[in-house]
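For reference, the chain that follows is the form predicted on its own, supplied as structure tokens.
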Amino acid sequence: MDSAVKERLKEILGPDGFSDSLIDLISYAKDASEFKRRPDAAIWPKTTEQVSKVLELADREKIPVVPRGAGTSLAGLAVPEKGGLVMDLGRMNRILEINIVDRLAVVQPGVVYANLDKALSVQGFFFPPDPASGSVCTLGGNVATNAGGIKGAKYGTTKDYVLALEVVLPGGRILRTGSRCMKSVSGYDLTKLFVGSEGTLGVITEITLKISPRPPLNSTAMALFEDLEDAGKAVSDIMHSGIIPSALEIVDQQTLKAINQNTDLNLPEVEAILVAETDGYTKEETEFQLDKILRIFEKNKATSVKRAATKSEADALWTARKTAYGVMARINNNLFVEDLAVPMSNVSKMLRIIADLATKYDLKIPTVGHAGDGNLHPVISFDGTDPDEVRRVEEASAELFEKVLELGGTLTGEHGIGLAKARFMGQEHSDLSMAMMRAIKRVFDPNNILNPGKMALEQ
């Protein structure tokens, strides 16, 4: 990158807008995944304005820009793989309307999930899709990559509450999509394709969130299974009883070692956990749904069952599923945190699978996952130092997404593809799905300059 290019950007973005220190490259180089490339400048805009200059200048220049939120990216969506700008959009972090009216909120990219949680729960109301890392990653990041959690079974994903959108396109058009509207179908659905696109075709600056009455009451219980067919038999049993639970989540044994191994919580070290939660407007209803989890846990040979009689108890309940990511950075030097998705019918084999190929390539993977839509998170331990370790991750991963798509998974239910999962898109999607998906970034990105290298788009 040239200095007149440089301090163009430092024209239009301040003194404070703009670093190429290699302190700031390198604290740019990585997100939370295990990739890693060094930035030639970072960049902080505070207005749409600033993005569309910075993008018209970057089009011109057919400079890379990669737009970044909190980092929390397990899949390498905000590592500069081709060098040029991190646009750190952390700045950006002003909630511009709650209306309760209209049941909406307006917020620019960078405000962090749990700031927005924290100004819709005075007014009992939320934003639904509560991610892990609900308490830094931003809302920006949210929609980029479609985010979900633990409450996706019952509410959705990211996805299900953008109404509209303003991004600035490449050369610096500004475009708005959608409508204030609950309802719209006019015309192409151009929020939808921004939704999940990780940042390849625009730069998000501004959000219109659809946000939901919060139920006031929930109800806890977990339950323990010794043999792994039995949990994924009542996973598909609760999910056609006409309940749907605010939570489903399973851990399974490896977790539950690793825990023990790390920990002094003793956990019993069955073959897998499932933590179930209900919520409602009433005591009444909460229980009426739980108590009918409760039997289908019983029906399905559950050795144990607790129920939670308080908030104490039911925190405590969630202790293993709660701790496990952090207890699992502790096993090795690095980590793979994947993230797949199958059928909710095969969620049992899916865990088996996973089991097998642990002992097969000889590597620690223990699982959790939000069970209750089939979404899985294994979890692979190594040491990046040992090429032997190095080469037999690489193999299991490819065989796990190969058994994934096999059983109708798909590679990933909220993480997205990024440049973990790149070289695997070909085998879910057709050549005429990727052609499609290409010709689409060209249309928004003739020179290729936002976030290249992920998704597989350039080959």
Given for the second form:
There are 2 protein chains.
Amino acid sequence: MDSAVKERLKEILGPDGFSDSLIDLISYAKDASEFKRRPDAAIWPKTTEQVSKVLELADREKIPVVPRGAGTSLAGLAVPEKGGLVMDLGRMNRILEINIVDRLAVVQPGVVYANLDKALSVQGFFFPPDPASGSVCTLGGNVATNAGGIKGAKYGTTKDYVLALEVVLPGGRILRTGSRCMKSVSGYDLTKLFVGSEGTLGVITEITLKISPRPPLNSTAMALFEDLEDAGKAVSDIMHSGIIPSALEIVDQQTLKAINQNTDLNLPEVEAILVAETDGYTKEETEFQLDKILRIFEKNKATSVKRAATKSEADALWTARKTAYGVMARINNNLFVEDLAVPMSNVSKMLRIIADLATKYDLKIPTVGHAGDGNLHPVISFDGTDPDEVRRVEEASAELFEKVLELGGTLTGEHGIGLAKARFMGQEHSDLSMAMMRAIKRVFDPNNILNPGKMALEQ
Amino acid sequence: MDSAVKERLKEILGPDGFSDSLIDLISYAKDASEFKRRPDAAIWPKTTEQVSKVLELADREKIPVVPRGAGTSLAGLAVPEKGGLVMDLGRMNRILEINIVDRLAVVQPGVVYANLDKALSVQGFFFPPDPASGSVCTLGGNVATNAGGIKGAKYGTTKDYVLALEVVLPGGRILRTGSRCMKSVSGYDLTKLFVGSEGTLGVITEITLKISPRPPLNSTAMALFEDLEDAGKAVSDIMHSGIIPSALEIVDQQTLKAINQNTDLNLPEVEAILVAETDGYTKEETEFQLDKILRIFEKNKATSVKRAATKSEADALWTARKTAYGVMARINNNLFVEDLAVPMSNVSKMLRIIADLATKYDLKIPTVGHAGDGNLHPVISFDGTDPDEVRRVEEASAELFEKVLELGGTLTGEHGIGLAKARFMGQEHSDLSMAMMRAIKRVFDPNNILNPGKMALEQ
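Structure of the form predicted together with a further copy of the same chain, given the form predicted on its own:
Following is the full complex, with the preceding chain placed first.
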């Protein structure tokens, strides 16, 4: 990046809005995945106008721009694969409006999920998609990745809540999509095209989100299954029962072993644990739903079924699920938190395949997931300094996604394609589908400056 | 259309799949709107392969193709504005799969909404977006228009339920979008781009829909308001209460007058009636929610509040709302069923503006609507043989949509743009937004053969 460009960037962003110091370039070389590549500079815009001026300059000079929030991506979405600028939107962090009557919130992209949640909570509302990284991740990132969470089965994902966007396009043009109305069918749905586009089509500078009343009550239960297939059968039966639990999480045997090795929780090392939560306005409602689920657990040979009588008992039932990631990070020095989804009927089959792959490739692959919507997270922990183990991880990943697609699944339920899954895109999507995605990319970003190298959009 | 093309179409579709008889051309000149234009021929494909061959031919010969279902569009979406072929998908009417465990249904585009609803109902499930035309409209049309209905506030619209599509593109290429998984963020969301695209991007030949358990119980109440603003205030208060009713409908004074003039229901001619329905698994739950709503009605000076104790009492409370369209059709010989949405806080303001416009232009504009999501249907009944009245209708419409946009509203909540709203598109969307929509259109349909002349995509 030549010095004239750097000077212009400093002019646009002010002295504290630009850096090319080594420490910043090293920081912005990574996100929460295993990928890394240093950018040429990092910038911190504070206004849409600054973003616009940067994208005008970058488009003219053909400089890659990688918009990012908190950098919690597990798939390399925020890594500047082709160098250029990392644009950290963390300083555009104001909640601009919370309007209960209009059932919406307007936020800047750098607002942390938990901060919006706190602001909505006092009014009895929430923004349902709650990623595990909610305490640090930003809403711009949530929109760019179409973030999910444990309430997906009942409440959907981010895309179901984005009403309108302000987006800056390459060249600096400012596009407003959608409306403040709950319903609109006025023209093509440009809003949804940006949701999940991983920063490859435009830089999101303002977000209008639909919000929902927070159900005041919930009930929680946990069940142990000696046999994985029984747990899968229970999930299927719950679907037939007409209940959509507000959460239905699965924890596998490898995860339980990892937890026991790294904590003193002494959990029973069964093949699967299911944790279910139901919600509603009245205790009768949440218990009515949970009763049905408990009967299904028992019918499917759960060896132990516990129902929480209090909030602290409920928290205890969630311990295995909520401890999982922290524990897994301690198993070895490298970690791939994988992400896939399969049709719900294939959840137990998929878990069995993952266990078999772990044996075949001599790896540890503990898995947790959102059984209620078929979204699983196998966690491959490995020693990145051992070339043989790295090779086995790569081969196991490739075979894993082959199997996922054979079962009618998808490469990613909520983490995105980024760098991690780019090589598999052609296996899920036809040549025609890829050609259409690439043509859409060219419509918005003809010079390919936005987050280049991601989602296999260039092959 | 030359005879060689007609012969080729007969070859592709078989003798009973093609017609250019006058009676068919007259039938297919119209949908449920006031627009009309005769096509050159009508075709009835039975397979995706036939659709593909037709689009290969049509693209080569630059022949317009207008896909249509039952033709219930109120905005001219199915009128062949540039002639060419009307492609009636009504013979592709099989429900291919209902899979409760995977929580989905796979249907052909010609399946009537009510038939899917019946098939799901026996398993305790439903496909929530329930357009008023549900007994006749087809799911291909519902997807192409992103159809809504009275349950929108709680359950969303069609787009929230489309998981995957098979679409034939101009040239005959067959594209598969999305997946059978509840969650996927694998690449751009091409599925959602087709939802609401009004047949301008491709012909939908297979639809995979997410389905939901049907809440077994509901409670219903109705309230009369002497003052429109009080009704508006009640709607706002309901939002603050944390309750999302499964339906919250508004009927205005003009509608009540029209009903009284055409039936012997003798309804009180107050400024507004609100009908609310709540749902859930238990009676406690539905009544808990309804109690809150009733207290809000009373607090906002409802002059009469009725709560249904039985199913037939509930049906009686729905009478005013459900009788409305039939009655309005009898007022005069022409009818525009308008469609707009505003942010919920502006519902009563919008209704007041509509009443004022009716006075100003000496028209009858009874209005009903989905107060719970801000989607209103002013119905302009007029005498199409009276040039002065037609001019007044046009002027009132133009002023109506100017006001809608001033209030932060949108041109259409659920009926679509089609021909009816094409001239207003530039008022809601910026030049940049229109340019992006037109560029997307060119990606999918470079020769502009699919439903040309709609949505202002050509200006």
